[in-house]
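Have a look below at one chain only, the form predicted alone, in structure tokens format.
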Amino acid sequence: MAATQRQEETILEGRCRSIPRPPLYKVFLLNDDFTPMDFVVVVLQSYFAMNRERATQVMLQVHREGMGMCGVFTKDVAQTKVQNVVAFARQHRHPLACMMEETE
């Protein structure tokens, strides 16, 4: 007597659900009268992966306009960048300020 096995098929139906994108946040550096421009360029290169030319452009924007955007990130990444930049600035005794705001 031979045993027969019956294989059952399971069909999974895909449901198209729209998953909302996480909100994005802009990260800015704020101008002050004490942080050297070269230090700001180093921060932009180190923490925001900018080349020297782009970092210099953003640094000049910070200097002339009072603030400059460093990038747009998810909330956790933006918060980490702000914390790391501020900690690095304080470690080098500079009052450089970094902030984030939600995009519209």
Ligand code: TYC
Second form
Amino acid sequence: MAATQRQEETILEGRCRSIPRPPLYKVFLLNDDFTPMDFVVVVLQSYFAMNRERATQVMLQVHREGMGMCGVFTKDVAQTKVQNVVAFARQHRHPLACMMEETE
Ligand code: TYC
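Okay, that one was the form predicted alone. Can I see the form predicted together with this ligand too?
Everything in the complex follows now, all chains and molecules, and the chain you saw is the first one.
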């Protein structure tokens, strides 16, 4: 019984590994001179499930270094995040830019 179970698990594992992993995409925020810092923190909390402390760290990294990564997602999820963040920023008349890039 145990041997049969192990054999089935091995077969299942083998099948899983033969399925290629979907490509993943990094989502970034870009710095600008106009979007308020508090707004960027709200974006990171609302769309990237960060707590206030982490969101503040990422916002400051973007502010100082020009860009910062918000997360890694499958293509459709990354596209939706970018669209929603940009739409939310435009509703509030902020020029905040958000982009995605395929991981290596
Ligand atoms: N540089 C902006 C300011 O000084 C803050 C900012 C941070 C804007 C991150 C965009 O992605 C950004 N108000």
